[in-house]
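Single chain ahead, written as structure tokens, the form predicted on its own.
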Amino acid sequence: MRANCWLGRGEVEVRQVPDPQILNSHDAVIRVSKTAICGTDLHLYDGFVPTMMKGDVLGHEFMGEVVDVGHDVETLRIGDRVVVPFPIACGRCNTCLAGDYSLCENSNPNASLAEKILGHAPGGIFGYSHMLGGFPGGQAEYARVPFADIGPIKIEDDLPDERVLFLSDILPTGYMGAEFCDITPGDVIAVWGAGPVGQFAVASAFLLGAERVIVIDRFPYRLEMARDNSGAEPVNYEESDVREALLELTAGRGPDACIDAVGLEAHHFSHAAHSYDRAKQVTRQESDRPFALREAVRNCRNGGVVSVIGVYGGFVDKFPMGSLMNRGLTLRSGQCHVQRYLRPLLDRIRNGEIDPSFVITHRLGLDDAPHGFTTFRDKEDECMKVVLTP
């Protein structure tokens, strides 16, 4: 089959690789109908996530048709149309039973590798490094899905692929980020990053009852999308001082909760500050650039919540721990527990409360995946989200 493979920093290529096979009686094999390039794929592409190997198949946002199932799979049948969540979860361990599916204790065969880097191992993830399992991803014609009874959700109506595809990751991730904020009527939420996850964090904050949502970014087309589709108030950090803008917009209090939807490759308006963290990265003194996280902590109101759904991979420098502790902030974070949100969010889509397809700007064939990666990374042609059709 054809699959998009990681070859090294800044290089991907569509290659012929072996077709996936049933390896365990709880597996299923999916013929992929739609897949997408995620912002976190760019962290792999740019070389910021360790334990990648040449030839790894990328992609953790995908859906398609079941073409084979193991003999112990009970909920899926050949021909079922499904969306596959990016975390791989067994459904039986303590964390899965608690609903924390991305922390599954049984789905990461390389747990010892993750423990060396992270302390304890999270669960496996499709197409996202060997410390998270080394599972081939879904930017391919076919994909093997372990624990198939726990992951995929069947799409049994005529909803088009593009309206449900993002149930695999970015819609639940944005929703969980807003849910972390404990939103009550009248709350003002600030979201750093107006990429796809940030767009859904904004929309979800409104769905959960926020009165106002402020979104911070530097690309006008992304800020305009958040304003036009969800009603957010945009702040361009290259044109305005973020702190001054937030104080003015919140009568001097600061936002009730702040969402970091940027993660480890954050950009900073100040050339000196940006160069500082870039230099730390190059010399391996830190792995991540936490500009957005620092700002979220420092600007959240006293006693507020900082929600971190942008991906981090290792270590950060100059984290404002004194601000977090002395001002009584609550920090919540995590890879999304997608399985927890699949059914409620599918119902919201079906009921017309949200149409996630609004973020799609580029549609390409699988063979054009390398072009899609550069277009997405470099923000060419006002690229927001790339969807691939094998």
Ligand SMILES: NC(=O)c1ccc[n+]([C@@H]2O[C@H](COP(=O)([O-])OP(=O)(O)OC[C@H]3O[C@@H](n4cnc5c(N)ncnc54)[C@H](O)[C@@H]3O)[C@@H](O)[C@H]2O)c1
Contents of the next structure:
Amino acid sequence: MRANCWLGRGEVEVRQVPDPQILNSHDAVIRVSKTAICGTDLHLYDGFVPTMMKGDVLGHEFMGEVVDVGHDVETLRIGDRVVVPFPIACGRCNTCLAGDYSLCENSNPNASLAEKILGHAPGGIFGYSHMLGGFPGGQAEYARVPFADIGPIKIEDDLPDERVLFLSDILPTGYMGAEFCDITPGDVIAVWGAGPVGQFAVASAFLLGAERVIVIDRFPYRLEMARDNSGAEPVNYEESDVREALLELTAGRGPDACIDAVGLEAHHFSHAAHSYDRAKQVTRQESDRPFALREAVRNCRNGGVVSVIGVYGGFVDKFPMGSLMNRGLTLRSGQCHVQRYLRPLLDRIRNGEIDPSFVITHRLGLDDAPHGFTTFRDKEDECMKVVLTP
Amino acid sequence: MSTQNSQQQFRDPQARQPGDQGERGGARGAVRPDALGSALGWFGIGLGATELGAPDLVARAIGADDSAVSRTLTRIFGGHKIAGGVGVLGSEQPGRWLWGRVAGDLLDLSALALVAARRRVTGAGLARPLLAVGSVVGVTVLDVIAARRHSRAEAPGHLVHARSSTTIRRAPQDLYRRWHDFESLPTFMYHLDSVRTTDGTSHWKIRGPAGRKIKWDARIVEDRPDELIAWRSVGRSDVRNAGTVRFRPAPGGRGTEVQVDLEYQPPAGAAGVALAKVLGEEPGQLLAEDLRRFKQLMETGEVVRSEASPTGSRPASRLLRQHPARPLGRA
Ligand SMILES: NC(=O)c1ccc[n+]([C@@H]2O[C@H](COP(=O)([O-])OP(=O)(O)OC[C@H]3O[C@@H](n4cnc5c(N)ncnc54)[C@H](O)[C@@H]3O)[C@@H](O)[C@H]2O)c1
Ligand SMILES: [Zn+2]
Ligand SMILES: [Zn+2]
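For comparison with the form predicted on its own, produce the structure of the form predicted in complex with the ligand.
Expanding to the full complex; the earlier chain stays at the top.
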């Protein structure tokens, strides 16, 4: 089959690889009908996530048709149409039973590698480095899905693929980011990053009852999408001072909760500040550039919540711990526990409360994946979200 | 998952339990002599037998007089050599017996010195005793080499202790029962080739590099249903070892805490080299991976595989040997 393979920093290529096969009795094999490129793939692409290996198949947002099942699979049959959540979870360990699926205790065969780097090991994720399991991803014609009874959700009605595909990751991720904020009536939420994840964080904050949502980015087309689709108030950090804008919009209180939907490759409007962290990153003194995170902490109101759904990989420098501690902030974070949100969010899609397909700007064939990566990374051609059809 | 490796005194792992006063003395297993050690053992038995059976021949060969005194002395030396040889070949601590041989060699040398001195006085030639001294010195050198090698292996400091623990969401009795079925341990203990049980003794086998087998027999030394199983190698084992697994309910209904302690004494010689290759630098990490697979097996019903680690979890140090994360293809 054809699959999009990681070859090194800034290099992916669609290659011929063997077809996947059942390795565990709870596996299913899916013929991929739609797959997408995520902001997380950009972190892998740009070489910021350790333990990638040349030839790894990328992709953790995918859906398709079941073509094979292991003999212990009970809920899926050949021919079922399913969306696959990006975290691989056993459903049987204490952590899965507590609903924290992305921290499954059994789904990461390379846990010892993750323990070396992170202290304790999170669960496995498709197409997302060896320390997170070494599982091939879904930017391919076929994919093996472990624990097929726990993850994939069957789509039984005629909802088009594009409406349900983002259940695999970015819709639940944005939703979890908003849920972390414990939104109560009157709350003002600020979201850093108007990428696809930021778009869904904004939309979810409104779904959960936020009074107002402020979105911060520098790309006008992204800010406009958040405004036009969800009613967010945009702040372009290249045009106005973020702190002043936030104070003004909240009459001096600061946002009740701040969501970081940017992650480790944040950009800084000041060339000097950007160069400082970039230099540290290059010389391996810090692995992540935390501009958005620093700003989210400093601007949050006293006692508020900072919700981190942007991905970080290692260490950050100049983290405003004093601000966090003295002002009693709560920090919440995590890879999304997608399985938790599949059913309720599918219901909201079915009810018409949200149509996630609004973020799609580019529809390409799988063979165009390398082009999709550069377009999405460089925000060319007003690119928001790339969907690939194998 | 928690893991530790340490090198320390060979003590009963059960004595390690905090608050547990029941020190039980050294664990007993047997270490076999390596090739040089056994050759020296057999050589001692052979020479000893000659000294016992034909003391006159021996006395003549070294140039001693054929007196009743020297015959008796030669017989005594012979008896000493046979006992030493048997000790080297059959005891649990061949190293000690090899040092015994070294002491015997020194006695031989002093006897030869007496013989030479006497011959010098009587004006007889020195060729024979000197030839004998030469051979005894050669043997002494070999004895010292073998003795040092063995006693290093037997030294208490060389013992390896590994401990690891995990929490499994199953009842202690399920885990106890599964572990008690020693024959199925290789399903999740990958360094084991097979375990067979016959009337109370289990026969364990590891396949080392180049198909070399490392074997030992073990017996259960303590068995508390649903709580603890302790086993220990017995008889002529390639590697002395002892292990304990404990099961205790985790607090707040979190399942069962499983803790394993292993202690083993790497054997000298080729078996030791083979064992080190199998167990690697960090036996504790290997044990941690065993427990990780045990947990997967007990919680999900199988060992979880990814394309990068198709056989299941492996220590981090083996990342370089991983496959890329892409389908494996039909074998
Ligand atoms: N937690 C999870 O489970 C999860 C799941 C999916 C994605 N993510 C992460 O979410 C983040 C966003 O993903 P995406 O797909 O939307 O990526 P994206 O690259 O499309 O979006 C990132 C946006 O952040 C903006 N940005 C950069 N620096 C900024 C700054 N200093 N202030 C404000 N905005 C800034 C960029 O202009 C861009 O629009 C990534 O880190 C991704 O890895 C996390
Ligand atoms: Zn993603
Ligand atoms: Zn789990």
